[in-house]
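A single chain, nothing else alongside it, follows as structure tokens in the form predicted alone.
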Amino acid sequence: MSTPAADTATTVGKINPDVLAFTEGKDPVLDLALAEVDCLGTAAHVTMLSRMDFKPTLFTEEQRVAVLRALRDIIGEARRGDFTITAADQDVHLAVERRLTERLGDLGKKVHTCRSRNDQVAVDIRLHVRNELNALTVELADLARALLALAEAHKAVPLVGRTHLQPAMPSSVGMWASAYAEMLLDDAYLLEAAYKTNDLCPLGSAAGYGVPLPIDRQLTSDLLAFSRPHHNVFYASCARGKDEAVLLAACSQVMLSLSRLAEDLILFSMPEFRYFTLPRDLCTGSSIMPQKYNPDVLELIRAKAALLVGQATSANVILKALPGGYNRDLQDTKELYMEGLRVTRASLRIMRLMAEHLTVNPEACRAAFAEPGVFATDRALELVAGGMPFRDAYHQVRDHLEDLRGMDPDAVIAQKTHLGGTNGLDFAQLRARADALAAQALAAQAKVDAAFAALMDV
């Protein structure tokens, strides 16, 4: 029988090494992405403590400056890839505290006053999500603009519109591409809701029940450029996990839009359709078939959309039966949201490249109108315009489909001048929405960056 391994000493006591390995999970790796924001949260907390109306003073101005100087150095280490989180640290919070204590001695041991790792990780996640959401929103606007450019450049190219994948009515490349642009712009409303849900400061709630010292939670929120703090500190603790679930729900809708766009591109670039030609440098080859250019990235977007829906569901299921207050189950929502953000951002960038370099083949698009049935509805409505009741027109056209051969798809799509029709698309309005969306996200990030610069005295 082997001798049990000695307990591992950590900042918060000795822990059985198996328990430590199990409970730390992937935090030593995942938390590297949070190192900079953890330092920013600590800077705001220490600044607030230094201004607290309390005797004796917890942090003098000189001590605050010393802590911020050390935090700036740690941020530099993180950006260079030199910052590490050990098993004994368990997570980024205790790793930062360890580095501060190594540099500042007892002063570093004071930074956790009036704070718990519960509100610390909650604020770290919200700071990280805010930065990522602003970047993601700009990338979504960039894809929408690329799709609108594609749509406007080929607005007069007819495209067979399909229902049930069967030919239905005449459409256009302009309608097809701008539809996906508008879909994404509407998805941005969900991202905006996730941003507002996220833009609340939990710092100062500590373990979820506040502290018996006169901390200034509004000041901490202001220093970190949040819209406001959570009011109820117990709710601030309970909001952990819900924040990540809301974010994943928004990202999953973006990914579902991208998945449908990817499927269309795969279908319409097949040799049997050849409406579009995918850029070769965005396709992959075969190890045995020299002629192959495969739409692997589009297929992966379809798969990753499914994974994103699963991650959103997982976050909700983790929350479903939790009692109020912090529970360690919430640790597992961290990887879910980080991966969800990474995948959504990467998918938006890949799809923008596709849209920017996609080749439209007008001859193949027009050749697909050889099947006369695609004109049936338009012809029936022409008869209605001449005075025939619709149902009579419906039966007459259905019984004489061959009479529709030779109809001109260009002329048909030119007739639809109503709002949103093939010849009534308002590209300028959609482009203005995309521009405003990107500008809003960039302005929000600029405000955050300015607040952080002021906080860190740089």
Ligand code: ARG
Given for the second form:
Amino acid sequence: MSTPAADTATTVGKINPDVLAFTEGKDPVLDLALAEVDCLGTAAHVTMLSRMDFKPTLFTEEQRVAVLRALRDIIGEARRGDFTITAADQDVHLAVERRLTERLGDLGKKVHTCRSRNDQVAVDIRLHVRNELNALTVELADLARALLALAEAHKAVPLVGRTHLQPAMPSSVGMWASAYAEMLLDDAYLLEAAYKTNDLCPLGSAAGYGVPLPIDRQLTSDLLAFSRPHHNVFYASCARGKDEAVLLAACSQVMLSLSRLAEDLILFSMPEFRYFTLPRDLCTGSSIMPQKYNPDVLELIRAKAALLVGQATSANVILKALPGGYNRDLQDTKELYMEGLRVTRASLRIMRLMAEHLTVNPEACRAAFAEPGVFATDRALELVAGGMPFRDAYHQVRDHLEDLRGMDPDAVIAQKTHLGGTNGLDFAQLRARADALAAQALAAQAKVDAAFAALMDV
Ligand code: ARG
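Since we've got the form predicted alone here, give me the form predicted in complex with ligand ARG too.
Below is the entire complex, every chain and molecule, led by the chain shown above.
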């Protein structure tokens, strides 16, 4: 047997290299996405410690300013891609502490006072998720607006409405496209819920049980523009993982909506349908079949919806039967939520391109009405309007389907003037919802950015 490799020296003691590699996992890479927010969290924490009514003073004002300036420089390094997390650092938290200590000596060693990596990582994730969720929400609103523009531009183009994928009743491109816009706007309620439960500050929970010094948790929460601190510090530590799981649940609903939209687009752009033509530059070719323009983008959105459901499920299962308090299992929810956010945002953006550049073929949409059965229900209800009991009308139409040949789909969709019908769609109301959603997310982010600027203004 070969002799085991020597233990690796880390900020928190010597660790067997295999154990170190296994326990840190992908943190040295994944945590790079948290470098900036880790510095902001530290800036708020140190600012709070400097204002604490406690002797001996933990941080004088000069010391606070020195730490915040160094943190500002580290943020600059992170933005330039120059900030690195070594294996010995394990994660971003100890990497930032190492950088501070390299620059500031003993002062850097003080920043972890009254704090644990457990509340530190939890606050980092919440700050990161808040930024990402605001951006994602704007991207969702943009896609909803693109779908509404498509709907309005083709509101009078009839489309065969389907149940069981079989022709059912006349619909319209306006109804089809704005339905997906409305679906996404409803998914945004879930994003909003995820935003609310994410917008809470766990800082000061430390290892999960608070600290014996009079820290001001409300102040750190305010400095970071959270809606409020978590109340019970033990709960604050238990909320790690739950935050990520709730976010993934919301994102997976968004992805399920996109996946269904993708499926419709794949189907309706097949040559056998040709209702729509996908933008060529959003399709990909084949290495052997010269004629090919394939909807790979849409197929991948379908697959990514499956990944999101998997990530949400993985996060839930990590939480199930997890004892209260911090457990290292929680670290593995990090990649899940980061990937989930990345994939959902990328899918929203690519689907928006699809919606903006999709071609609608009105003649193909109308040609699909040649089979007359799709008018049967409308004819039966016409007979009802003439006084016939519905079941009699149903049978009469069923026995004379051929009589429906030649009915005009344009006239039929114009008749449905009731709320939400083909001729009763309130695009303006849906657009107002999308606009309000984007405006709310932009305002929330502006508030966050202003708080960060004020915090770091030293
Ligand atoms: N990288 C760790 C995580 O993501 C940080 C917290 C480590 N805490 C601990 N008690 N080992 O969970």
